[in-house]
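Single chain ahead, written as structure tokens, the form predicted alone.
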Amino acid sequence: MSGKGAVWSRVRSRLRAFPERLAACRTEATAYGRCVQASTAPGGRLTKDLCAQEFEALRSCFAAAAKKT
């Protein structure tokens, strides 16, 4: 049973670090949010892969930030 406690401890520490990771990727998150917002504005149309480039940049940033922990 003590093995489970160690796993949850690691999970909790990663979740606590998430806001810092998100802050490290604020430029990418902003770019992605603006793309989605522009696509869903009146008259806009959000379609698959429309913001794929911005999403990939954000995903890469999160992955790099997660490796630092």
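Worth saying up front: this structure is predicted, and the values here are computed from it rather than measured. Just so we're on the same page, rigid core means the largest C-alpha set that superposes within 1.5 Å between forms. Positions refer to the first chain, counted from 1. Compared with the form predicted in complex with its partner chain:
- Relative to the superposed rigid core, the position of the CA of E56 differs between the two forms by less than 2 Å.
- For L46, the Cα coordinates differ by under 2 angstroms between the two forms after the core has been superposed.
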Second form
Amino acid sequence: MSGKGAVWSRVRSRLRAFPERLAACRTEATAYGRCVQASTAPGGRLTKDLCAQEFEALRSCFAAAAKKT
Amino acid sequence: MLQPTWLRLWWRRSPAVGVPAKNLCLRKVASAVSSRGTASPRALNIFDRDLKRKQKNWAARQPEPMKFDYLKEEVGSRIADRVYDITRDFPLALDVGCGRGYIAQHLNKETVGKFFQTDIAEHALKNTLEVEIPTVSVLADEEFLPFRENTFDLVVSSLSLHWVNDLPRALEQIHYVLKPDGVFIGAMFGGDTLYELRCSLQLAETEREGGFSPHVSPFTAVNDLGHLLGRAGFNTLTVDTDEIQVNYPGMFELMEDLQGMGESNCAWNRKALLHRDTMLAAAAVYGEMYRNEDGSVPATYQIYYMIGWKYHDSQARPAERGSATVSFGELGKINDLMSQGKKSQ
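Since the one above is the form predicted alone, can you give the form predicted in complex with its partner chain too?
Time for the whole complex; same chain goes first.
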């Protein structure tokens, strides 16, 4: 938010495209969300990269959606 | 002869050790300001007030500020309802942390004679909404109100006290500027506000990065609010809570709206960076854990409304012990007792 704001507005415009790309990856997002939610059940423990596979699937879908638009 | 040069080197170096010059000046100003008057013994410095002023200025200068006003408008109208509930009119009123003046537009000239609006952001004051009550805009911090004692009949504050560092002191200041038999009506965000966002970010950050840092600022608990108001000297307290749930298409829209409202995080302990991966993960978790049937996600805003009065002899006081004329056991015959009382009058 300093100077002419060129960098900031560029980053913001990229960020504004996130919701529609996320909407294109509904199944992967649901799978990842379910995995994380399952770890919050009693007896589960959330550690780093517990759901790494689901997140990789989500991220590659997201990148593919970015390439398409 | 070595010693004098060594001393000179030491003296030149010490002001700049570890701290850049501009931060030095900031720290000096901050300490001068907090030593003024009587700060609370545990005066905390949680929020960066300078950054909050910049964020509010930025939000007020947006091309369409009314797009993000929905929450503050709603709470402002509910506070105005509470003002109307009090069967009195107030010649002089103060709005602490007014933003663009959300309460004033719901009040009328008969209830409030003159309205003072204060905020830390000058652009918000410049763009205040049109109201029929004569208003005066004052640039002031919530913790350092520039008014004399016993000035105002009514003080209102809507959704700005949750960014105050020293809340006991802010409430004491409000009590100070109130006239005896004056009333303070305030609204603050409560502990459950944005719990969905907080949980999603926490879970996603733990899974992606192995740990998490706070992204949603700490809120006051409802018990503490009562204690704070009592400590500040208010009488006849009323605290009630309300929950407003707003549905958003997703987490990103919620975060954009929060920024547009000027409610971005400004705590000193905030992490400077939120990775895109973490944001994506958090949006996925938010959508899965809290989604409504139609696919939108809810965000909860819990609002505490508080009303406190400044002491005046005319206010009702609890009766003396042992002054009861009727026993509780006769509660069943209360109709007869009341009609007897009316006849004897």
